[in-house]
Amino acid sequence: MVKRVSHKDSMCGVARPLDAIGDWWSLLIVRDAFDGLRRFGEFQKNLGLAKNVLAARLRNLVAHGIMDTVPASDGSPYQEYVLTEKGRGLFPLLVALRQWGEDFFFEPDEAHVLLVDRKSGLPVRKLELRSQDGRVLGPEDTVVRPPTSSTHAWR
């Protein structure tokens, strides 16, 4: 197996987190944690993932502070996996990925799960990127600025 390149020293805010969440299984584990799954067996059953792969992904998420292990809530000798504050910070990313997927990977009349507001039952509004003054921004409205006096790769 080819060893992945680490981006831990990158100055890019897109590249650096990929060491923690840069494979699809990790994001699906986090998605399932948001849906209330906590036990190894629950993740394994829901994802159909080989136990060794799941164990490696969970270890990586714990090592990066995205999930933590806690004693089982039912008092059994097992441990459970819970999202940390850092892990809960992935919620907007997952919502953006979900909305992008709904827009571009489903036919207009094709059924798919829907993210709704628990209180109202209404679908969640589309995420928007806004400027400091409230304008909606698109890619043409932004630029990545390199840090001053640096020789590191920033993109």
The other form holds:
Protein chains: 2
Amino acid sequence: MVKRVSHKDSMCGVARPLDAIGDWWSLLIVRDAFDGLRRFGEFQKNLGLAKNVLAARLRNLVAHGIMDTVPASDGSPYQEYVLTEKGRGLFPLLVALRQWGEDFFFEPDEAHVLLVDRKSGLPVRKLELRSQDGRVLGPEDTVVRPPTSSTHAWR
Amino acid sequence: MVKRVSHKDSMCGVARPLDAIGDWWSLLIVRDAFDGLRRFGEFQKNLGLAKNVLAARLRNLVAHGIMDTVPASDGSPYQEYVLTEKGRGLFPLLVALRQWGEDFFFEPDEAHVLLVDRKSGLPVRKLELRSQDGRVLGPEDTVVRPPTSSTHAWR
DNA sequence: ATATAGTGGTTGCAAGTTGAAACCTCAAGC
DNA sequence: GCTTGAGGTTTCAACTTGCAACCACTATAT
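Write the structure block of the form predicted together with another copy of the chain for the protein whose form predicted alone appears above.
Below: every chain and molecule of the assembly, starting with the one above.
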């Protein structure tokens, strides 16, 4: 985890989300949640991380409103962990991460999992940032605009 | 940093990129690099992290081919750090992170920086994942397809 | 020539974090 | 009432982090 600053309000629009997510494990947990995993044991088995770490990460995700606990759907006396709306909002981020991985971490001929459209079975398109009028935007085409008014947020 | 697995080949398409990035600081460094920062001192001053940590992160980013060192452009005897193609490939990820932050970490009326199209000055569109035929895809509309052939990559 | 200051780091060390394993708790099955 | 399994918590050694001090090199001032 990154150095904790006194007030979250002093963190910029990139650092604040990073702080909420917590660490890499959390992101992998969220990915597994997108894949339908819900139970403590499922996450633990699939990710192979220590139980204390998993417990801490789940607590953190719940505390930040990214996941929520609900009573188990199958009548067992345990709880399950599900993504909140905020958690589901991480979908583009995970896709971006996966696509970056596909682009730069696998040899052209190396077999790897591919994200496909469930309906057509075809690979999805690359994520593209577009302007209001539809142009594809690269890093050079964008600027961060400071708040127009009053209260201070760093950068 | 996350537990290091013996072979990077045993990591899935999400974990492998995470491992390469290293930690949150690295992502903030990359963001600053997109904003035009190039020098050790600039990063250190802007992010406020310890010099040894910055040095370690930059080393890691260079080692993973995300940034590269070049001789200083201004004739000074130092080097500068610039994004490689692979590093520039992180743009969508940073945008996803920022947009998630905009959506869930600021009160509707809270002032915050906004990513705008340089040309028009208007805010950019939300990132959307689309199928080959242009439908917007959500988490439920996608599946990860295992490698069609031979070599094993986890998940 | 000598001191001073700025840049770009490295080194040492105290404090905090992580993770493997052991342990605990509760409910269900036998 | 003994065992099994799920879902954790506790313990503790190993590792990582971050502050501060230091070092090397260059440029500028005295």
